[in-house]
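Form predicted alone, single chain, as structure tokens, below.
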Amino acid sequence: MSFQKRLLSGEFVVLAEMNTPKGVDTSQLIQNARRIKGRVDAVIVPDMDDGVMRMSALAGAVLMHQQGMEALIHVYCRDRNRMALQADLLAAYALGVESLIVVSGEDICNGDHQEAKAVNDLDELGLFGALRCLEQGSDLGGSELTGAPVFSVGCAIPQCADEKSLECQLELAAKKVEAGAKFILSPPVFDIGRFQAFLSKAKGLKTPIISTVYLLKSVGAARYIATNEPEAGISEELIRRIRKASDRERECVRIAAETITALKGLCQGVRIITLGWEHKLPDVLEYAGL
């Protein structure tokens, strides 16, 4: 079953990110996918994240497909102008990638290509408005299509340092509800009362919420978030449990992994990010019982 299909049912779906390489050697990237086929619904293809130069995010959703997985893949407007949006759009759909998630671009000043300029032509609004265009026949400029796609699209809400700031996030999410978002990404979930308390602010969206789920690695991977986003609410409990582990790796894995189990019932299904990870997917997922 479609990832489309299984989230119309309301079934509970699971995603894993996957990011393809920094070059043409997608060995480790097959490996790793290879390894969770038939575990997950579908495979995320970030675009560049982090403002690191990588191949496309379409290319990784194609050889994705080659190994008989689906994909959805990021797209945002920091690096294309509307013609090459639209373009990409077209060749992703015809290319078999009908599932995307429409995301804000980390600022480019913080990636490995400081001299590259953003282009922003269009904001997230504007890009679900193109989408409408290029589904409806037409695009931006108002030429008539030879076929025309049909997506299902989602974005994704950030992690917010107050409630000020969630609650402006909420409306942009309400928006691009309004705008054809058929779901909606969670910030990265570490403990599930603020998950809850989060679901409840989001309710009012009515929109299918799939939660982010983080392998954090490391205690130092830990202290860093808990540090400089604190919002995120890594407690020192936490922090200290990997510490005192004696497989530090291993208690990583279980806690990701119990996050996961804990969230079924919740919402609508899982994204799990492992940060560079990737070969530790099986095991999250082993020990989730998925």
Contents of the next structure:
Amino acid sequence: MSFQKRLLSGEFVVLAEMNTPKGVDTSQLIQNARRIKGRVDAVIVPDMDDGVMRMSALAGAVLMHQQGMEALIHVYCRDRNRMALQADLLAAYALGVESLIVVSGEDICNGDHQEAKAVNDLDELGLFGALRCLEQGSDLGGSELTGAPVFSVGCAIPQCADEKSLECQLELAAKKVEAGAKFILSPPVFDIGRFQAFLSKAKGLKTPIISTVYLLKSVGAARYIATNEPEAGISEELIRRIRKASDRERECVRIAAETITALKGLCQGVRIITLGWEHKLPDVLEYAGL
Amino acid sequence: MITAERKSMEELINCVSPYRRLLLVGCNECVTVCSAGGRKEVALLSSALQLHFMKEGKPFEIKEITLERQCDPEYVEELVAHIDSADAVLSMACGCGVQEIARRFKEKPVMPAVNTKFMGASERQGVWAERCAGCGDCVLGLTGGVCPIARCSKQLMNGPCGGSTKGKCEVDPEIDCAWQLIWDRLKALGMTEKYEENMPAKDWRTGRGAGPRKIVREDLA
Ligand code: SF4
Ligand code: SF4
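With the form predicted alone already on screen, would you show the form predicted in complex with the partner chain?
Every chain and every other molecule in the complex is listed next, the one we just looked at coming first.
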């Protein structure tokens, strides 16, 4: 069943994020994807995440299709103006991409091409507007299309450092839902209690929430997030658990899997982000009983 | 106002060194206010250049003049009396002033002594910050008086990006997140319905999207 259908039927969807290579050697990507084929509903291919130049998400999605796997891609406004965005959206649909995630795209100043000029012709709401326009059979310039795409589009709510910015982000998410967002990706979940509090605030959006689970890769990574984003809810106990484990990597996999298991009854799905450890995805799924 | 910062001494020495007689022209408007190219800065730069070339033993003459407004042809005309006795002009005005001199005196090399930065306001003594990008279609009335074009690093029109943290911008923790400012201000004003409205995709033609702009006022022209 496709991701869209599962989402509509209210089933728990499992998505795994996979980055495209920086270069043309796609063997690793394909190998990692094959190992989870049939075990996830779809792969999410980010597009130059963190401002790091790499093969486009669209190519990644097509590579996934060639493996018989569904793929969702990120779209955002940093690198393309409204013409390039529309052109790529039409291309994506023609090449079999049915679901998208509109994200905000990290600023270039943190990436690996810091001298580049960001585009930001449209913003996320403007991109939703462009999608709606295309779906209705015309482009933003008002010209008629020969064949219109139909997408299932989601958006994301970021980790918010305080109540004030969460309030602002929830209002913004409401605008995105109004503009056509069919599902919402949550900030990373490390603490179920906090996630439940988030869920009760996001309830008003009346839109399926897909949670996000990060695979922590080390004590250092956990400590880093705990220090820099205390709102993420990584506890000392969690860090201790990783530190004390005889096999730390396996413990990290277990923690991610346990989080996924705990999330099953709470929301409409999970997006698993391994931050470069895509080869660990089969283990995460295994431990989570997926 | 238009803000500017003086170029480094090294760069300035490099660009004026081919010339023996220099006309150094300041401006009494914005660059005076932001202490980049007013009468005082003209005097300081003039002494520094003279000292440098004197030490080098190179013959060098410099004439200083500060115009009321260098972007105004009426005042630029005052240079007629001095231009022939100079090999080149070094302007301490913003880019508009430099170009006005270049337009008026086509035969004379004109060089900028400052880097023109942005349209901004003074935040406190010695600190200026960008406020307006001259987009040509002002939305400040909808955004609580905080500009999302000039002050949001991504020029977002509908709300903050995912990188806004504790009121600071993802680009630099020294920069206030414009959208947090907008939200806070709309809330304080009891105007959050403005935020709930979906601002349409910006038409950039009123800004730089349709090439260099001009204002023609028939009633004044
Ligand atoms: S909305 Fe446009 S005109 Fe108004 S302050 Fe911002 S850039 Fe300037
Ligand atoms: S953090 Fe705020 S100011 Fe910076 S780009 Fe995002 S929304 Fe704009």
